[in-house]
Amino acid sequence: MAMKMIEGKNISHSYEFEGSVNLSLEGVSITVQKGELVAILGHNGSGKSTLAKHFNALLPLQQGTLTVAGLDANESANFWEIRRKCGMVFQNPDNQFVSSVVEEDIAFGLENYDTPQEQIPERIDRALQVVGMSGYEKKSPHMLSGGQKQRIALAGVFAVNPEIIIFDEATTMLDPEGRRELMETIRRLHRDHRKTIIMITHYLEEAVIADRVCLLNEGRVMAQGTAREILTDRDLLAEAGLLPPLPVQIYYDLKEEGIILERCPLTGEELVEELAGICQ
């Protein structure tokens, strides 16, 4: 039986602002198994980032239960260990840098978690190799491209060897090339290093690589299923205020014109295969 890395039940959370209470999460239940890549989708304000901050113990539980890597997230004594086991890559990598030199920045996190000094250089080298940034040890993070910065931020997270890595809208500020580089790195972490990965995103094209998708709307879980089940359901996505990936939209557009493909494609490659099939 697969190990549950995250198990949340009936999580609700409200923010108080200028005397008014705004409900961000309402009765959310979610389970993430060890080694899964789970995408949490939703429009802006759907509660995605609030949920992610619970997983990393950045927000205290107000209601419900949550365990992360076997640790009770309602116990403040577990917060530090939860943050070590559940690393987080944020939207703006500049907010994660504490040093003007890449290797010093990664070393800072390792030292915070009491890594023996003799292990730090090797851990830095391996983390940079994993994210495809070997040779950048002496560079300044602030002189790098957006995609490179995000991979350096990820190296800092990976170096402390978390069991879970959360990407909280990590591609939002990147150009297309930076997004492509980061998504390829996420694929490698999942495929080659079997990390449990949670992607918080509103880019549905990114979610096609997920083992499972959780769709949030107005703070509630609207649907959960495989990427193909969720991302090809145009009516469900419309109800959540989202547009389907382009290949899915093309499938439905062709269908309305009387051109029926054998299956609804999720990716550009699948779309080409389906179009080639009807041209033969």
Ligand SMILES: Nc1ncnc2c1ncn2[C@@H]1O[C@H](COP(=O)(O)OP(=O)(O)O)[C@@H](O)[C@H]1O
Given for the second form:
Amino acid sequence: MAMKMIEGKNISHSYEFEGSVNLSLEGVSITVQKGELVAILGHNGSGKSTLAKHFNALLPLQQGTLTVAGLDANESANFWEIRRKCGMVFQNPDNQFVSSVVEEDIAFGLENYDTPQEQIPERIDRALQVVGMSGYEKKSPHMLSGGQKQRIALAGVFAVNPEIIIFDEATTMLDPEGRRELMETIRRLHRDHRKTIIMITHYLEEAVIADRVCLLNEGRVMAQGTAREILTDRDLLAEAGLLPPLPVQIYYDLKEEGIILERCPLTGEELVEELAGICQ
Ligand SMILES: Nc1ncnc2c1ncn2[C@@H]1O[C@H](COP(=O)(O)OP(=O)(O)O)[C@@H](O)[C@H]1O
Ligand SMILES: [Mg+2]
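Given the form predicted on its own above, I would also like to look at the protein as it appears in the form predicted together with this ligand.
Following is the full complex, with the preceding chain placed first.
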């Protein structure tokens, strides 16, 4: 039976800033099932991070209801457990470390959540293995590449055994190789470790791997659907201030030139298939 990992209803949030009120979420309802990979898309300032911070109890609920891994996010007594069950990897790879030694950094998080001392070494080993960073125990996080830093940050999150992992634009500051490594790790967490994953991004190509996509615009859910439904809808994306993935753009550009592909491709591979199809 499907189990709801996140169930938010009618969440609204406003920030007060220098006397003015900024409504950043307005009546957002969203459900994420256990094991799903959901991408949340939206332009800068559309409310993605504000929503994510609700999911791991970094921001208190002002309006609406929210349960995370079965815990009521309106109960302050649950905040600690919500943060453990819903881990977050942030945008800036340099702001996420408390220690200058990889294994100490991961141990710090484990100690924070009262992990028995004797379990800590094997939890660190396993977390580093999962993110493909075994052998980096004694290194300084600051000496690593951006992609490696993000994977160490992820190991710290994974080590405390969360149900849900949120990536809040975690690839934004990475070079192409770092992005590829992190995306591959995210895919593996989803496929092999059956984690529930929320991937926040404005790189639409990254959302192709999502089971479901939620499009935010001006603090509201503008659309939800499969990656194919949302990412091939050029007009919808334009309305949300986003450009579709490159293969989708090419599909529409070809169409304007009178070249009609049978279906709109979502990936480079699909584009090649479609083009090969019409060239035969
Ligand atoms: N701490 C804050 N104080 C005041 N306004 C904020 C704060 N954080 C975000 N906002 C505003 O809330 C809106 C949504 O921001 P955010 O959730 O960060 O969007 P996104 O992550 O999609 O870029 C924006 O208009 C932003 O300026
Ligand atoms: Mg953000």
